[in-house]
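This document opens with one chain alone, in structure tokens, the form predicted on its own.
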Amino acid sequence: MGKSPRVLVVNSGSSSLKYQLVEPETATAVTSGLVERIGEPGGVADHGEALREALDALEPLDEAGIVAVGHRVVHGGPDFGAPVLADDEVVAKIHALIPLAPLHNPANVRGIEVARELLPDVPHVVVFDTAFFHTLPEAAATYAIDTEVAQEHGVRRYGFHGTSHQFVAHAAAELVGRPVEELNQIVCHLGNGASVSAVRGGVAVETSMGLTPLEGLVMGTRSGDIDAGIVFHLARTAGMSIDELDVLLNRRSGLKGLAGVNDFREVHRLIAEGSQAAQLALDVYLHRLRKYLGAYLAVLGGVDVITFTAGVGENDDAVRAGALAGLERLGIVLDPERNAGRVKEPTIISADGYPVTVAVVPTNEELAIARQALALT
């Protein structure tokens, strides 16, 4: 038998490049790695050198079996609702989207450019974080601001973590043994960045992140939802600039802003030591998450499966339990033993005999990107 086709998945960040060689058909990661400190003292000079280092770490390229390269791009804007083959026109369009994602898209597109130079003989497929949410109804995607301003500047709800939400929704359907087309699902992607989605029949109908990844849930360092008037208030009374406000809301807020730390292990440690600030941070986090769960129950008209995923969702049983506590009248009841500890594989954690299944499904964005890349080649 021949070797299964392999896809090199590249996630190019501003100062790092993650890579993974994946066999989509066997769901196997053959090898993976991370090149850090790109452009910094002691690190590699640029993304081209970083990718060369990654390729050198693989087995000889002519024996690696690479049939495609899959690239993660954070923002696909209004035009990209599905994976696409990377050509010069696509790369130019991703460049044009940089104002919508100035922290992410520049590095993402640079990764595509250098990979096309170094691996010119295989197709390159771009998978967008926003693509899964391209299906949002207009009522969910539209902000109630002046229509002309919104259209001119691309202001609408795009959503993020879409690759993860889509992968987890399908994996959860497989776990419960029902077609995804039959299910109403809520997916909670809880990591340092966090988002929640409402999925009807495998199609996203609502999500918490918006024009940018700042909206929605309380996160590690991001505020999530706030009254937009806070921005005007701080600009006028504190004299804060746009850049200072950006740093405040994206890097000095969330758990870090409330408790001084953005790692839940540290939050729990501080609570155990009697920290009221850490307890408040946890309470605010859970309160916001429960608000979204309730809202999406209403949007869907009822839910069949609630799934937790990503770093916090997979590892923190206290957050899972706290998010769902007191929802028994809605048919949502956890089994404490099933919920206990870190969950490493798709697992049902709800008690038997209730209408809502609660699950933990570890996300695998690299596998999802690899499968989508292979399907397009």
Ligand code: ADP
Given for the second form:
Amino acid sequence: MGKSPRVLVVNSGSSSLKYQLVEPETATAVTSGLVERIGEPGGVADHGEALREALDALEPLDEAGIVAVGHRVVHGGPDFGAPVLADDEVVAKIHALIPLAPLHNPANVRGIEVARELLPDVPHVVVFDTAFFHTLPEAAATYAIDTEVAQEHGVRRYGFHGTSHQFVAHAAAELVGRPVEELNQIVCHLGNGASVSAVRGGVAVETSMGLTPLEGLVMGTRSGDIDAGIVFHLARTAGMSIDELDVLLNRRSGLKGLAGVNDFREVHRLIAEGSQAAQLALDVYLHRLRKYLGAYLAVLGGVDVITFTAGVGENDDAVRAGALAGLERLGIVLDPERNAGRVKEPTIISADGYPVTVAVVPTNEELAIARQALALT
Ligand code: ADP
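Next block: the form predicted together with the named molecule, after the form predicted on its own:
Okay, now the whole complex, with that chain kicking things off.
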């Protein structure tokens, strides 16, 4: 078997555990898998059993050995701005952050705990989805609410998808053949969840997600930005509870709320069938994205590279074209042929001879986590 070191990347969710065995040095995924229905009827009992199942599946491949485990953790709160080795203290700190990420961090913690038990002889490295945005300037990270309340409850903008934004910003710099330190970049991570970031010289200076992943762009099922007054209005007039509002804004909104479907392939199919609701969903989605692009152009004072990534960004040429239509005066012009269709590897899609390079870079969060884990071992 291969001599290149391998890192097991674990993404432990509330009812599922995703894993991938990665060779960071050759950028290869040796194998990957998903254990679903944790704690549900017909599924495995708990995260320990899920990981045991994953390790059983890896067994025949395991001859070269796993040199480290990389764990994806959604919320690093104010403490973590870089990957860390998971010791008891770190696990306790992530546990303490559960109020900031009640849906994600508990399962992330369970994943780390069971993996440390089952693989006690290798280092475990935690990579936070918020870490890349630790550099946000105070002006970008601060909500204009009562300072004491904000400080007591950790209310500030943290940002998410950081591993992807960082990976893509570096890969885009490589693609255009310039040092990341010299570039002003905008990265559009458009998946089911979606966020956009402004990156100056490789350092994040703005991003669209905030305290939670709900802020910012229109997403598959999330509203993105709304007037917070909507929450009071619906609580008072519709008698909706906090939990109902949480479900409304996180799961019944976005494309799903407007068009009834959250997958862009379905949105386009409905538009082709004449659905005005689906057309409006696309229009609202693109309008929001364009507002952010304009804002980040101003935040950066000009941009060198705009990059699309994730399921929508990599596959949907209509979204890419719609997001950047009519921006010739800003030096942003797509080449329709280069932009056409799904993009499977880092590709420049702008026309030659304009100041702004537009690119598509497939994201690879597992590889990014594996590299960061290996770097710490
Ligand atoms: P997640 O946030 O779950 O990681 P992904 O980055 O995998 O999401 O993106 C999933 C989304 O990508 C789908 O909901 C769909 O909207 C979009 N998508 C995937 N394939 C295509 C395609 N061929 N054309 C248009 N959109 C696509």
